[in-house]
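Next up is one chain by itself, shown in structure tokens, the form predicted on its own.
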Amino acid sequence: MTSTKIAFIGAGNMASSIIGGLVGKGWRPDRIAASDPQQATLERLRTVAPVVTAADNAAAIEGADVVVLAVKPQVMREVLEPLAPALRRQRPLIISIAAGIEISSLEHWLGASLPIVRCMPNTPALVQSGATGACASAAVTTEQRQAADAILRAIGIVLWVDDEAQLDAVTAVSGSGPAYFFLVMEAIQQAGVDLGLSPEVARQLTLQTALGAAQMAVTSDVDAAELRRRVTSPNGTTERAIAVFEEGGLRQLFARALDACAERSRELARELADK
């Protein structure tokens, strides 16, 4: 599988991260091509891995077994339509990492029912710690799904959903999720400063605590609720803080926030489908 020819349309941060992860896992750089209109972007990519680069999208996809669409959603249609005849002829597996672009829109712009995997990675993929939700079209074979899984695992874990509509929930939970945790870190750090800690001490304590808590949750054989209970001694300091969060409706606030995020994801899909 590591000799599969992969072409990336768009060579920005996410594409660069996937390529770096692939090469790190033994994929041959000479079997990876990437195109981008910005020469500076291609030059940065070549510092990550010595892959084949081109300014021309058509040249990049020639002979590709897999084509990864890594361009901004707003320009996806104008990028895809000139490539449609070649893609219909080659019938590669197409992996789209563009937020909000539904499989039906891709099929409409391509003019054919090609094998398409639509996925939603998140920004920790930039440090190979991502969480990606993915959904395959009916035309994707078992072997192609395995290939997509292997490619996306270069940047973290991959979770598959059978219903494409569930990708809106994936967006709400993991796609936008890093920002929620950054906001919590920001708030805790500021609270630490308000309690008298220096900004640097508050920052380091906050970040290491977040890292340690996440590591415990990932490696534990119990869920987050049980881990929380184990830290929360009766009549202790943690119980007092948790009570304030509960009284403030933290759970309900998160539910409202994620619902709003999922709804905006659905709105964007409708807007982009109309373009």
Ligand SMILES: NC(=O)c1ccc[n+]([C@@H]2O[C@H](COP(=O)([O-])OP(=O)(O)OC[C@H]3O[C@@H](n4cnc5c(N)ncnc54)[C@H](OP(=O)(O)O)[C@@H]3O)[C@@H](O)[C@H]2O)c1
Second form
Amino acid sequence: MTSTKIAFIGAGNMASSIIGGLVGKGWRPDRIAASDPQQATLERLRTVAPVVTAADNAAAIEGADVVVLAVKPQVMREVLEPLAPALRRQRPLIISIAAGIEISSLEHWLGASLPIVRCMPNTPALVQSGATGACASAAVTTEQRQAADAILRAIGIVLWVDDEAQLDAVTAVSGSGPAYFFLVMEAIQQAGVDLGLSPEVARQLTLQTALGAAQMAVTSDVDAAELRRRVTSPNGTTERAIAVFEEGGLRQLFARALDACAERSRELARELADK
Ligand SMILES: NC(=O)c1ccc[n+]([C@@H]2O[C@H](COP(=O)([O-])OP(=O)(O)OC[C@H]3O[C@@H](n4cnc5c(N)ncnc54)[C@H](OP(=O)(O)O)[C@@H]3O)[C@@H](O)[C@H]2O)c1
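Beyond the form predicted on its own, can we have the form predicted together with the named molecule?
Every component of the complex follows; first up is the chain already shown.
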């Protein structure tokens, strides 16, 4: 699989992270091609790995087994339509990482039901700690799905959903999720300062606590609720804080926030489909 020929259309942040992860896992850089309008972007990519940089998108996809669409959603249509005849002939696996673009829109612009994997990665992919939700179109074979899984695992974990509509929930949980945790970090840090800590001490304590809690939750054989119960002694300090969160309706607030996020994800998909 590491000699599969992969073409990246768009060589920005996400493409560069996926390529860095793939090469780090032993994928051959000479089997990876990338195209981008900016020469400087391609040069930056070559400092990550000595991949083949193509003069244009059409040259990049030549002979590719997998084509990764790593451009912004707003330019997807203008990128895809000129490539459609070649992609229909070649029938590579197409992986789209563009937020909000539905498989039906991609099929429409391609003019055929090609094998497509649509996925929703998140920002920690940039440090190879991402969480990606993925969904395969009916034309994707088992081998192609395995190839997509192996490629996307270069930037973190991959969870598959059968129903594409669930990618709106994926967006609400993990796509936008890093921002919720950043917000919680901001809030804890500020509260620490308000309690008299210096900003630097509050910052380091907050970040290491977030990291330590995440590592415990990921490696533990019990769930987050049980971990929380174990650090909440009856009549202790943590119990007092948790009671304030519960009284303030924190769970309901998260439910409303994620609901609003999923609704915006559906709206964006409709807007992008009409472009
Ligand atoms: N970054 C994230 O955390 C994240 C998370 C989830 C999903 N995504 C999705 O990943 C995709 C890429 O995001 P990114 O953060 O990597 O964006 P990015 O850094 O802006 O990369 C996109 C690249 O595509 C290039 N491009 C523009 N028009 C092109 C064309 N016609 N042909 C080929 N390349 C073209 C851009 O060049 P110019 O700069 O010159 O326009 C840019 O270098 C987006 O669709 C986004 O929705 C990103």
